[in-house]
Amino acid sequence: MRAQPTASHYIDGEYVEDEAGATLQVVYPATGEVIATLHAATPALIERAVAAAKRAQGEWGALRPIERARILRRAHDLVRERNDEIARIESLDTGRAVSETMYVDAVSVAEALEFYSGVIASYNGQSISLGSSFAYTQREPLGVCVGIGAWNYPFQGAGWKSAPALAAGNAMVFKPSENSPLSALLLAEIYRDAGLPNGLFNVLQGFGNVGHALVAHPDTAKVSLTGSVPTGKKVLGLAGSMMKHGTMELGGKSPIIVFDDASIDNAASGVLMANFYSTGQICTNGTRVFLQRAIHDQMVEKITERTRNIKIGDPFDPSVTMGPLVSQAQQSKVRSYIDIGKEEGAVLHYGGGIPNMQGMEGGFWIEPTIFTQVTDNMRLAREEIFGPVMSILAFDTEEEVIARANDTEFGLAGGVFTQDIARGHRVAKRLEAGMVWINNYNLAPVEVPFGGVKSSGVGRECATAALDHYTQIKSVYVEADQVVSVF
């Protein structure tokens, strides 16, 4: 199960090591064994990476967009070719089942590269008629961008941030999460092999201090972070204090609303995918499940029946549908919330324990867990757990459930299940969320902008909206007549 990379960092087109950096051990979540040992970036490596990015960005930004697009398209082809290798590293790094990583991680990055290679040549400014004169706008790259990834989808995070950044003419220094640092190095190799000039995509490992140093560096212009709300507030505060751009994709406590006319089977599928996929470690997860009272008991029965069929086990067994949590710390956090739920008076309806995993006793396992009779003021219903813990709440009316769904500091996502399509649109319009699904959940096509409102973030990833956040507008006024002067 060893997964030791060539070196810890990738700077200016080559692997780089500096053992003076703090030790960073990579642990396989299914067994708890150390599979790689890396070192955090030292201040000297941070300077080296930013300098390389700054040097390379000028020429890259001056290229015609179609020339940048050709390299991204070649990178797309290489990501697809290396799908199985990427999936293996993702499963080792995160513990997610290979039944997920084989079909999601590399595929989503490949689609992002394909999308941005296709749209960047037509991503232009405006021409504005002003009578006898006119003005035009240009979209210009920001410069050196910092990407800070989350641990749940590390390869996707690196790709979703770098693809639009590079397409728009920027360079990027990417810091993966210390919990899942390996796959970003594979993306750096792929960019190199696709012909991306050295220095444009650099990977630095490390802890929070490395991210802080990159954001604070005078030669970086923007930070895109995926992470928790407290971390996002700190990072955006630092960036804002230096007048830098920021995109924050943060946490959530998203609602799923199931009306009594919904398809029971379809709604149950959406609810399970919104709570137990990736062992519940998805920021958009719909962990507050609102069931209209007339179908409450029937839905609970269906959800429970389907949950019993979840197969927990070796992430490399293709039949397994749920792996471990990413770390011991995350396992402890999830277990503490299960205890809190019981103490608060919610009913532990299913799961809540640690399964007996023969041969993998050192892993960070948890059972899929369902709480019923949850109320809005319970911590279960208010705080992000980031694990497979579902809270079921009953409701009576549309007006009531909208108010309750919006009664949260978060606003990342939401879901509505109903066969009344007018009601589906009506409720989606009123939910305070950046992403809402009607009769599905947790799909994130690259063509659709992705991000949150309220404490769940600012800015957007994916679609052409991401390009807006990796460029700045220059306006040029062209006078076609004489200057009118009062002097």
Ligand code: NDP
Given for the second form:
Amino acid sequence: MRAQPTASHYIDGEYVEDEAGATLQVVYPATGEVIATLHAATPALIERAVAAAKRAQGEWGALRPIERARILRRAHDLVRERNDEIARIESLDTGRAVSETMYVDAVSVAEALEFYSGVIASYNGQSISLGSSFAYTQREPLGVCVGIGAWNYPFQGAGWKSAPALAAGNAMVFKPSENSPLSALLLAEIYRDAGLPNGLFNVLQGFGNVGHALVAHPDTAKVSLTGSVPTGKKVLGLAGSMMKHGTMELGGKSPIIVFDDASIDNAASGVLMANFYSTGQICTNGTRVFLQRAIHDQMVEKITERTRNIKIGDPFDPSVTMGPLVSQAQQSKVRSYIDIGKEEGAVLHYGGGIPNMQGMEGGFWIEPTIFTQVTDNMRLAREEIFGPVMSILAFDTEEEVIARANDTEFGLAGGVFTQDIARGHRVAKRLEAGMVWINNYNLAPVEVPFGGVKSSGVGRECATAALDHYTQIKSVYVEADQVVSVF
Ligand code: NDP
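The structure above corresponds to the form predicted on its own; please provide the structure of the form predicted together with the ligand.
Then the entire complex follows, led off by the chain already shown.
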């Protein structure tokens, strides 16, 4: 299987190669075979991309928003047309099953383009009355924005960052994760075909040092990063030291709380989606599953029964619901957490091993895994694993579970399952999280702001909130009277 792109990078409206850059092997996670060989961006290419973006941004930012919207709308159409091709590349690059990538990745980017092309013309500043005088504000683009993506949803990452950035009149230089670098190039082609002027969306491949160089570049104004908390701290620290804007979408260890009045079937569906979708590689996953004691055993039984039905296998088989992990490093990390869980005294209730995958032995497989009798202080319950490892904890009261759910450095997401509408809202209000679902989990429509609190990040993606983070306010005071002077 090959998925070699035309070239590694996309700069100023064309594919660019520079073999002087370090080699980057792209691996199909289901088999371990190399499907493409790319090169990391050299300092010269970084300069070229930022210069192209800077040159293009001025004219783009000065257009009427409705003119920018027209191009994004065409990009939306092209993303939908190329859905299957995008899904194929996404499955090859990440190993995620086509039963997901056909329906989620391109669709969520298409919706982002549709949303921002729809709202940008009416995204305006304020008029502020000051008696006889007044002031108005304008939302101005920031300039050249840097996007840095994680490996789990690479196409979505590129789209969620670039759509609002471009709509607001910025240019973007995007660096995908080294683990899943391919699909951002497809997005660059789509923008080109939609009529986006050259230089406004550039893709540079590379490792962390390329991301670092882009953030450190004097001509970039903002960085939007999706990644882990340690990387986020480094990147925001660097951006802050240069007084640049930063949006950080980082990791989590989110709680799902199931009260004893919840619909057992619904709650089990939510818990499974929150732990095993995308082989557990979702930042918002509800990996601490708190079950109220009266329904604990019944829920464990239901969750286990449903987990048995998961079909692990060839990501290109449409009936498969779980592919491999993204890389060998991630597989080793997940396996080490399974060992840690056992050593800490949690009960390995289901899975925990490597499935026997005939013909795909070189892939990075792992079984969906359930630990029961997990306690709050175990590393299993405190650290982000980013794999299909569910920790089940028992609780008695609402007050107790809220305190335990909040006892974490993270604050990305949370879920509550209950039929009691007042309790649902009460718990949602008290959870320290950027987003909470009541009676569902992990839905992230573009209309809703997305992001975390505490160590899980700053800023928001999606909705008009993202536009706030890709613009800055200029206030203009207009005097309609005489200047009052004390001199
Ligand atoms: P990493 O933090 O390892 O990397 C994120 C990105 O940052 C990669 O492109 C990486 O490049 C780059 N990078 C690494 N070091 C630097 C640096 N010093 N300066 C600039 N860029 C750098 O995260 P993963 O890719 O492993 O993704 C998994 C993490 O992402 C998890 O913690 C997960 O929770 C989080 N995540 C958060 C989401 C959210 O929206 N909140 C959504 C999805 C994932 P390279 O890969 O080449 O090293």
